[in-house]
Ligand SMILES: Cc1ncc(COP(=O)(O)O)c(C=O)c1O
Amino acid sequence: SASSIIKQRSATWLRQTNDITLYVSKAAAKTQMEFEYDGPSMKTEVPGPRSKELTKQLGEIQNVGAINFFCNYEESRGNYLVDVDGNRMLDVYTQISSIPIGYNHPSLIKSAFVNRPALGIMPPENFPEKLAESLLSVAPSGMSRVQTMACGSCSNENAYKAMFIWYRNKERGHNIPSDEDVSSCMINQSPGCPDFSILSFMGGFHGRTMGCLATTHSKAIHKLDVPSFDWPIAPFPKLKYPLEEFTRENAQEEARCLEEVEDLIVQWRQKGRPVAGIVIEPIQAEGGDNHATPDFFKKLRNIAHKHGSAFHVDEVQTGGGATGKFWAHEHWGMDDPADIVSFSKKMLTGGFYHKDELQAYRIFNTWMGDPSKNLFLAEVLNVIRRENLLEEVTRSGKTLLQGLYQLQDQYPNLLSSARGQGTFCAIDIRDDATRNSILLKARDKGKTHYSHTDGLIGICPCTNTQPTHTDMDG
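Structure for the listed sequence, which is one chain, in the form predicted on its own:
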């Protein structure tokens, strides 16, 4: 393996070198010379007993197949990495070539977060503990595993990969690829690169990377000129408001969309492109603040079960408490709401929760998230709990929505379809020109709101975005 080759070459080089001479420029201060270690110092085998214990702990949370050992980044210096068992090693790997000026450089040491570890291979000692304090403390129902990522797009992109790998292993009946699988995937051919698909919904937004963009259908500006995949796109319910006046019509609309979902799954299976997963937002945010009833999502979840597709709930925009519950899908009242739940934005870090069976040992990138953001998130969660902010969101959300109802009653020729959950609220404005005028006047009074480009305003508690005519997402 690459790691064993590196170790062998490093050992050979060290045997040939009596001591380590550090080059220091004439301009460097004496403190820089004292800052560097003078050579390796090994106390145990690698990984040592402490690393093995931490690997076991983290293995109960996420994939640890690539982890070499855990690190003590506070004690690491310059080109020398120290692990949790006290072993000091010359680091020629440098966090997958991502460390520009060594560990704990004096010019950076005044910063609270100096080092950014490659979490997939050499996480810090406190990583399992901090995951438990932050992300796992708010894990969705039925999920005890989380994979950290950097942003919403890479969270969804890797969640899609996890669904594809899971679906392919189901087909095989095991997780060992054949020789044909291995050879064909290298030239982008089946069976190594199977013709699977992911079903998404009109109005959905899941990101701008290639797989995510194939499931994004909110605005043309995102997708224009970019090749895509032949994956099924289902209609998302277009509810009429106020809901209590259109109960029958809205139920029929949701039934129509669910029937279309089943038809598309059957059609794509017949085309030889089975639906490995379904991805949906609990509230379509960037695509127009579109809502559906809990009954719709429950029935959609059952359809996924029926057809053997994974069910992915994208909470990148809705997670974090803006709806009055920490996860918007909690409003559905389900014990088993999803197989995968992705997150980012208000969670400060990206990633996805998943069931045990969707653990994929080939989900990997350089940083796999950022542990400093887990520390921030832990404190954010403490504030949410200490100040009862979810209850406050529910209370203030009712006041906000009531105010929107009053405004649309007062200006029925301008405003309509007030809707929302918690403070995740929106109202439609008559047309684009009227909306732009209102936004500018509101901004002149010191109030900015999140605006979509289809004649509505969305109001979300952590948004302070000025509208444009082209590329808006929350």
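If you superpose the two forms and keep the largest set of C-alpha atoms that fall within 1.5 Å, you have the rigid core. Numbering follows the first chain given and starts at 1. Note that this is a predicted model, so its numbers are computed, not measured. What changes on going to the form predicted together with the ligand:
- Once both forms are fitted on their core, the CA shift for Leu414 between these two forms remains under 2 Å.
- The rigid-core alignment places the CA of Pro274 less than 2 Å apart between these two forms.
- Leu54 shows a C-alpha shift of 2 Å or greater between these two forms [criterion: core-superposed Cα displacement of 2 Å].
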The other form holds:
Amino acid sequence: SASSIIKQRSATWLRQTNDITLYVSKAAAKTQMEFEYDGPSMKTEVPGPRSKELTKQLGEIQNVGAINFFCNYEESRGNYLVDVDGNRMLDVYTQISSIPIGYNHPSLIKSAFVNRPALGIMPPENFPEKLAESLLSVAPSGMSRVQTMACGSCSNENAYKAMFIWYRNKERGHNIPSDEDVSSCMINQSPGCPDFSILSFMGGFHGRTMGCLATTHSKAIHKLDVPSFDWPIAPFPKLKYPLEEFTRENAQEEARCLEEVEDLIVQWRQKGRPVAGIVIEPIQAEGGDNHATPDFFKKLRNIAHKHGSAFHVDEVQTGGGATGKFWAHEHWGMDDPADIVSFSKKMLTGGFYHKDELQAYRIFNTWMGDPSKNLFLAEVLNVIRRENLLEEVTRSGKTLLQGLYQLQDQYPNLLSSARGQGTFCAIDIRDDATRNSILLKARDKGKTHYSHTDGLIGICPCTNTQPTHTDMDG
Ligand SMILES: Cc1ncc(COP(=O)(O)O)c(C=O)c1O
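Starting from the form predicted on its own shown above, please give the structure in the form predicted together with the ligand.
Everything in the complex follows now, all chains and molecules, and the chain you saw is the first one.
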């Protein structure tokens, strides 16, 4: 009868619920090591038949050009991603670098979140306490204020606005707009919409919204067909490796780039588009893992000070521990590293830290982040501290880089410029075709074929150097 089916169903559900509870509490006592799988296990080629079938199904509803395969997130554990065909792969992609402590970490499988508040208007009671436990407990040096946002682009976009508002108030000498400011801004004209600019670097990636995109210069495919601003773009140093062998050349290269930064700031001021802020990644990630020395960043910070521009360090990709320090800019050893530090990805919530004077009351949107993410982040930070994960990153990063050095010695015609900080490591492969072939072979051995730098290499439209037909369409 219907009622016995319902009873049967609820009994099964209860059993499942109990299983889950039991499983969570048991699992919580285990360390992440015990919880993880012990290696890759491949059952089909990738994508397998089930992935192909699902791609076809989804293709009838939306664009599937970027999909590599479908995943079984319930079965994925720690560093291992399981696909819908039962292939278990070492995940070196980590959802575009956004997973801080692996899949289904026991400490995170705890709560459900039902309500999503408009944080700027009606935050929950525990919001200040949770911010203190999570984001403020890892605030960069010199910063005690933080604004949460939803994603990386949204964080940078709002950080740019904060820099512009700060700069304009500095110019005015106060924060009260004139009647002309108010009327002209409504028709996108100055002085209400001033001709300020943000200086960014060639190869940089800061997101895909309009303001961010004007400072993104990693690949044409991101920018094509979208109007942009006339803002200055400086060269990012191209260091030669191994660093010890090219100290003089690299110092010259960094000095050249810094000189260009100052020239651009002066030129743009003369053009009537003063540089309100400088934005930079501590390691250019999506643009190909480009590093610079702490000396370069210290001098750049000083140039920003000298010219009255705000200094924005974009740690969306580098923040959260992958370099062996919580923030990559900590490697510079500065007490006053930045005016703004933006984050997202491994921090689980987006947002930006800022100096007190960059507080702008007009930075606002509906959700302003999501408080449930702060709870998760507090838990992630506990795990990072409890399990000394930053030390672990440094230790395993050394092993990883050592391995890359060995490989480039073994295959000097194929590989060069092994480099890295913590596990944020990279190596150059001779050409695109060789790279794609190596990555696909690695995937067939159970290593997902991505780099940590958004590198959906060769397949996904988001980073193909040479846009394919599908890329151009969409
Ligand atoms: C350095 C950096 N900034 C900003 C972004 C944009 O973040 P989102 O994709 O969350 O908008 C990214 C994304 O990869 C990034 O790497």
